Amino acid sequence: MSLIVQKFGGTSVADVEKIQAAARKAIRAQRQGHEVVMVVSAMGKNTDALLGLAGEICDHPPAREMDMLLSTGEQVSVALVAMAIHALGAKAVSLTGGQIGMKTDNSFSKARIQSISTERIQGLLSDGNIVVAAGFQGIDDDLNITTLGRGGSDTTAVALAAVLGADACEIYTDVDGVYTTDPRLLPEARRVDVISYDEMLELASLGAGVMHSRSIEFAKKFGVPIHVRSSFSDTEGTMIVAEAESQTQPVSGAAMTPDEARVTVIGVPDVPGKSQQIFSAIAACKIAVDMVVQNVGKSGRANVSFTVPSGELEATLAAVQAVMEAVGADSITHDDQVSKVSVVGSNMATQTSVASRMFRALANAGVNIHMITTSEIKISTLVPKSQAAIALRAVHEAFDLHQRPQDAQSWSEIKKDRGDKADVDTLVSRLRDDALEALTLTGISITDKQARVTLHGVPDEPGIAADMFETIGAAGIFIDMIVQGYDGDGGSTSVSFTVDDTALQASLEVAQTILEKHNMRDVQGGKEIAKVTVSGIGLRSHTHVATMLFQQLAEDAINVEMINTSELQVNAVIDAKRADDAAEDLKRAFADSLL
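With the form predicted on its own in mind, show the structure of this chain by itself.
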């Protein structure tokens, strides 16, 4: 008998009528021959109400007591849903996180799942029950109630689907699938039939509210198909699986993260270990850093820029200020009036001119770009907050995301070409028994025979990036990494990009033309570099990954020339002569996390 996990969010169980509708969906699935596990969130605005009550009691309530309080919202929901199922003539048992055997660490409000005991659930299913499990919560080794943080019910549902070997995890929500961007911001956004784990993981980390990134990490790790559907209609929804909808379209989605803050540490000594000191201090506060940019140093010093959620700016600045003297940096600047606009697509790496097309769209809309980072499937730009909505519309239109690709495949078409489902028991056994949500690395690799070009004094104004990369593209030069960060000199920026070392001379000639056209300060080039890449699942949510990478390179006295990060990779450009040493030492350092 097949097993289905159904997750119902707060809006899907917001009142009695919706609770009854959720109960009917579960009963219908059971009568179609499936075993059914429901994962339920707190009703409607219940969690907000509980937060408000806590705020009336004290300004800074203890984290343990907050988890105790917030977990009651799901306990109310699961009991009511189970009652509704009974009233409709079926059998059901409600369980809290502790009762389903959801063991977590003791990081209150941000707990990670270590293990799930499935015996009780399987026994109840065998007796013909629909199991109604509380999302968002678990218990630690001391039997304290813990919560998983934002989107925790999604994480609970996919984790249960993984360990139970479910055929699918159905996510019922107030939208009818995943869209090319937020349809509340752009009405012309299109619902996609299929999206890949990697694409969804990037979009979720960028603020796409349909799914939480930790739940996608579980799905990718264990091969769980996720079906995002509406609670209020029978629309087919969107399948999140390993495959992409199109094999040719370069971009599948766009996202805007409105509340970002940019921090730049200026004048960091360009020697091994300094980046590690900065990011260790931030990681100790469990702050997720994004858009990390370390550009090529000049006169022995470099600038390191990165973004954090604006709500964590104060804590980030305090962490960095505490190590400024030890780092030996000159100063620190920040800007909390910025937003991040990104495009994501699994076919991006195989196509040229994707970056320049995005930059031209922003230039035509009069949007200035403050920072740039790229990865194999994502390009992110930091733009003024006041221009974020304009920027999102511009890039959405530029890649025709409102139109269905001509080669788009439906889930039924993809499924025909698939092999057998992955053996979940084998996958689980490959991980440590006590750490289901542990960091999982898929590889550590070296890209050698690389060269880099850096332009300093790039005017911080609209259209410059578009002109630069259109000119480079017209010269037939294929670019790998692009990073743009602050120079710390009169508000200008510096832009670096990497190319195959055979293209260095041509790249320098094109860069010189760009320099003269836009009155930039200077251009630098260098060979004999390599890119070391750490790839895996959950790199951003496990804030120590970049720290460990920088620490290992520092211990090996290997200097980092450039950095960029994504949800799936951390990349560092280093001296090619030390690349093999770096790869071997990193494999040893991350041995427990490598599959």
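Output the structure of the form predicted together with aspartic acid (ASP); the preceding block shows the form predicted on its own.
Single chain only below; no partners, no other molecules.
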């Protein structure tokens, strides 16, 4: 018999009528011959209301008590949904996270799933019940109630679908699928038929709140197809699967994170190990750092800039302050009036001018780009918060995201193409089932024969990045990584990019003309560098990955010249002569996580 997991989000169980409608959907699926497991969120905005109550009682509620409190929201809704099913004449049993054996670690409010016991659920299903499981919650080894983080019911649902070997995982929500960007922000956004795990992972971690990003990590690891669809209609939604919708379209979605903060540590001694001290202090607080940019400034001192969610700014500053003396840095600056606007697309890596097209769109909209980082399938820019909405619209339009790509494939076409090929990745058989959410690395590799070009004293004004990268593109130079961050002196920025080493001379010549045109300070080129790439699943949500990488390179006395992080890869640019040592030592350091 086939098994379906159906997840209903907060708005989909917001009142009695909606609870009854959700119950009817589950009963219908059961009557069609499926076994049904429902995963339910707290009603409406109940989680927010509980958070508000806690905030009225104390500023910093103990994390354990917070999870105890927040988990009650889901407990209310599972009971009501089970009652609704009974009232409609079918059998249902509601279960809390503890009762479904959802074992997690003990990091309250960000707990990770370790294992799920399926026996009880399977027994109840065999007896003809619809199982109604509470989303978002689990228990740790000491039977404390934990929660997975805001939006975590998606992760409960996909994890259950994975361990139960479900045939389908349906995410019922208040939109009828995944859009090219949040349709609430941009009404012209287009619903896509299909989106790949990799694209959805990046979009979710860059602000597309429609799916909890960790749920996509599960889906990708275990090959679970996800169907995101509306609770209020029966129309087909969006399939999240291994394949992308188009083979040619450079960008398939855009996302915005409104509340970001930029932190710059000024005057960090430019010796191996210093960044590592800063980032391990932050990682110890389980704060995910993004857009890391390190610029070597004057007299052998570097400025390290990065972004964190603005809600984590206070904790981040405290963590950095605590190590300032040990690091030997001069000072810290920060800006919490910034937003991150990103584009994502799995065909980006093989196409030229994608970055300059984005920068031009922002320049034409008068948006100033403070920071830039790129990785194989995403480009992120940090922009003034007041311009974030304009910026999102500009990039959405620049990549024609409102239009269906000409070569777009529907889910049924993709399924036909798959033929007899197994859906489930071979990854699964090699994963440990007691550490479901553990970091999973698929490879550590080196790309050598790279070169780096850095421009210092780049004016922090609209249009500069667009002009730079258009000029470079016009010269036929193919760029891999781009980072832009603060110089730390007088509001100017530095821009570094990597090219194939055969293109270094040509790149330096172009850079020189750009420098003269915009009155920049200087240009430097570095040859004989290599890129070390760590690939896998969970690279960003496991905050220790970048730290361990920095630590290992520091132990080997290898300086990191540039770094970028995404959901799929962490790349570090280092001295080519040390690349083999680095790769070997990293393989040793990450042996536990490497498949």
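Quantities reported herein were computed from a predicted structural model and do not represent experimental measurements. Residue numbers count along the first chain shown, from 1. We call the rigid core whatever largest set of C-alpha positions still superposes within 1.5 Å between the two forms.
Taking the rigid core as fixed, one finds a CA shift for residue 60 of 2 Å or more between these two forms.
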